[in-house]
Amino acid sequence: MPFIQDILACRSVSLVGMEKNVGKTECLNYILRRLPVDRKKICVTSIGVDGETTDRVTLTPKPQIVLPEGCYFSTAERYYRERQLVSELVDLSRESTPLGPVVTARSLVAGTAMLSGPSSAQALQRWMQGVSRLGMDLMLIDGALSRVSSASPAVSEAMILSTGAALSAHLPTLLRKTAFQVELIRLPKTTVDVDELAEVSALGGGAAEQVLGEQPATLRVTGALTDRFLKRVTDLSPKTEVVVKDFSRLFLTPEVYRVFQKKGGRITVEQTTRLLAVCVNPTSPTGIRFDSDHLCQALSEQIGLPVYDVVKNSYEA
């Protein structure tokens, strides 16, 4: 896939899936298997868990996620103890976790290891400078939709989106999903001067009735964008410019959004996400199956992006 050279241009990739099961871990094994991990220092780690061999809620099989000899990882001391592998510790970290501090070693052999790192974006931001004096050329997270804080411009440079049966089993209802994240993910960057501009917390009362009136108006969004918020903008003021700090601020749904959009109004990012690539799975542990190629070209014509299925090309040479 082409996206790995893409990987190896960066410093640091969040790998997000939209649901479980939709092949993020396939995703990032291809990736890890892919990497020249004997030429340069990579490291990978993941915000929640991952590496279980039995899904919690399914109780179906899940693939571990597969070191490569010289690859370097991160988890909680807890999961070092019981990794399947041969490795030396290179780093033992300040930062806690209920496991444990988080442990920093190199794949000695090729194993398996369940990683769970960090868990907020600001202990990933410290991982990150701990690893990156250890010489680290690329960082890769293994993230999720639900703490998308990972694939925050602010934490990783770039990243790729998981996506699949998983998330729905009616197909018009998957592609509309993603392609309304991958919309969010491609929100343009604000031409305006910031610092300039009146800030309103979504949490903040009746400060947006203060700023926006009849006239259009521009309004920067510190934390959190909502529905609801949203919902405030368009009734006060609805040909606004609403600037959030990136697109893991927003928790909107389509509808809403739509409503917006066609009153006049518009949201920016003060800073873009990199998306490389987006890969799907079209099985899921329920038994739907969707025609890969079928998905994979549906869901390109949509996003107009290329799509890849991270199960079919999972073993290929």
Second form
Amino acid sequence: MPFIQDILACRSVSLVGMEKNVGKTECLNYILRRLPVDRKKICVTSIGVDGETTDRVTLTPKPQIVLPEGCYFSTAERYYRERQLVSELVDLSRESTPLGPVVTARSLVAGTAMLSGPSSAQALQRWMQGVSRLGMDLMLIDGALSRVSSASPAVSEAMILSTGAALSAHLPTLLRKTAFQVELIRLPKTTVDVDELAEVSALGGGAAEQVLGEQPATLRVTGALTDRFLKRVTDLSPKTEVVVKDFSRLFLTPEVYRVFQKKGGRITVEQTTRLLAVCVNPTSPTGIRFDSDHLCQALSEQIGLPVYDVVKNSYEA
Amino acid sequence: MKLKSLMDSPCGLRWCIDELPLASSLARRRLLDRDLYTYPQPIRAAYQAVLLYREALDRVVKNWPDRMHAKLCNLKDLSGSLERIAGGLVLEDTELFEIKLLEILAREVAALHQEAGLEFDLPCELEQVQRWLDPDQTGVATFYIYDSYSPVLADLRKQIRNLPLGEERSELVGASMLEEARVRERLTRLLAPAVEPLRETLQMLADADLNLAKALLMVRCNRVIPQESAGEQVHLEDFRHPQIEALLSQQGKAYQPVSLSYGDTPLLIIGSNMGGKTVVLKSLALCQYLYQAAIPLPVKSASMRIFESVYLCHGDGQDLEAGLSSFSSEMLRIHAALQAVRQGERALVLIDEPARSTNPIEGTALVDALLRVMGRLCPSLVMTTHYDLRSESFRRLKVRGLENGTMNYALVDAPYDEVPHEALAVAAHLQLDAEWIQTAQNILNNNR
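Target state, the form predicted together with its partner chain; input state, the form predicted on its own:
Time for the whole complex; same chain goes first.
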């Protein structure tokens, strides 16, 4: 299974799901089963809450996170108390969550636990620095698309994207939405010296007018890049290159982005993101079921990357 | 009075406390929660402890303070967990782990003290704590409810390890969790007699952090442990206001230290504007607070005495919340100080240019009267003014003032003649509007 080797070549990898119930936990379990936790120090955490037995929204059963023997994990103290495994505490961080401080432990007898670690990008960076001091070889972060900040290259080195039937019951829509997200994740790095560029905030309003004229220009957007701002840029100076920090700053719909592209504009990033793999869950809690092979193939053709169904095909490492 | 209630004093105490290179928030909290010392003995003892660390800094290898600092950064306040043990509640794994970490930290800090030739005798009960929380004697800073606490638990875990995830395994996990809870209860009970020794250990570690920080301040920032004054007089030789000194240093300017004796006779400081009179009063208040918190002083040398309270009355700012003008809020502050000394409080009263915001005729009367009344009740009064006061019941000092275009902040005895007339010279030095200053000069010349 090639992407396990790719994961091991990184210091930190973030798992991001495009929607709830797209198989992110299954993907995490698959990875954890195959990582050499006996030889490498690997620590996993979540920026949300992961590992619940039932989905709080749909009330459908969910897979639990299985932490193999030797695996390190960080979670809020309250969930640590509820763990279903034997583990030894190795660190108590000053990072606090509404469920208590984040603790780091090593699994001594494999079992399940709910994970809920640091929730902001800054807290996550502090957590990573903290567990790095414990000599971790790899840090896995279970993220969420609503908070892609965990997958920002400023936080983690690489990412894995999970998608599936829960995103859309309409296959073309599922393919289109996923392909668009992959396109944003893989935006090229700018060739311009960003320090030379004028900085504009998309939320500042009015600032773009001062920088843009009728000539093609390059604009460095600090913070988020929104539809509204991109529309203004399209109107003012269509052939602009808009540079953002990384893909996690993009809050765009395909429609607005396509118009911008068609008029000659392009978006580039200061830091690219390594997308290691795209995993799919062909079923959804509402009963939708796509053919796994067909979904993998169709998506793979659209994005030009291998796509994996880790549940159906229990790939070997 | 607790130090934390004085943090917003205009004398700049907060800056000085923030400047202490403390490693732990526990040490800072304990420092701020402590009452100012009001007897010489504890000040002597506290400074003596600082001195031991200061002397150790000359003996140790260069990175010793950094190693101490790195260790003490891990000091956490476990008072809550210790309360829970004392209250008969059962500790969680995380709390037991914290206690184990405290015990390890205490031993590491003790070893560093030994390396520096400093005494640091931990309570002997800590050895027992170590045996309870590290039953396998691994010496590793991790914790869980170890198999060796209970053969039942060890057996259950053995079975769990050999079962796949499922109902049967879940039941055994449940049983093992119950057994873990029993062990936790037993461990917490065992720890009960160690609560006081653990509290003592926390205090020792916080004190080590604080004393090292004070000693480092002496080395890095040229601070000094003062002598005790034999009488009522306080003497500060070459005192500096650290915050202003740092500010000037950033601008590439040097701070001019000043010397002063006060405390046994009311003192009036007169002198030109921008002559540093306000800074002098703030420095006196600051040094007094630092002394009674046993923090080394920003002086070349000093002999200090204890005051029950310090009143720093300055005319800056109105009390908007109370709806008071700057004049009335200043008068009320001075009134409070006067009432305190009337009731026999041994206070250091520092008043900066009282009644400066009213008309000079009434202002002079008010200040003259204040000096007579307050001066009679409180020999430790230091006041600054521009008013021309002629009474001989107090000592008069003046700022040396502008000399060849440079301000000399030194304080010298002032003869009983006119107050310095240097406002126009200072204004001219500031290169203010020439017509304005010249017109003022003409008015003065005509009045003469």
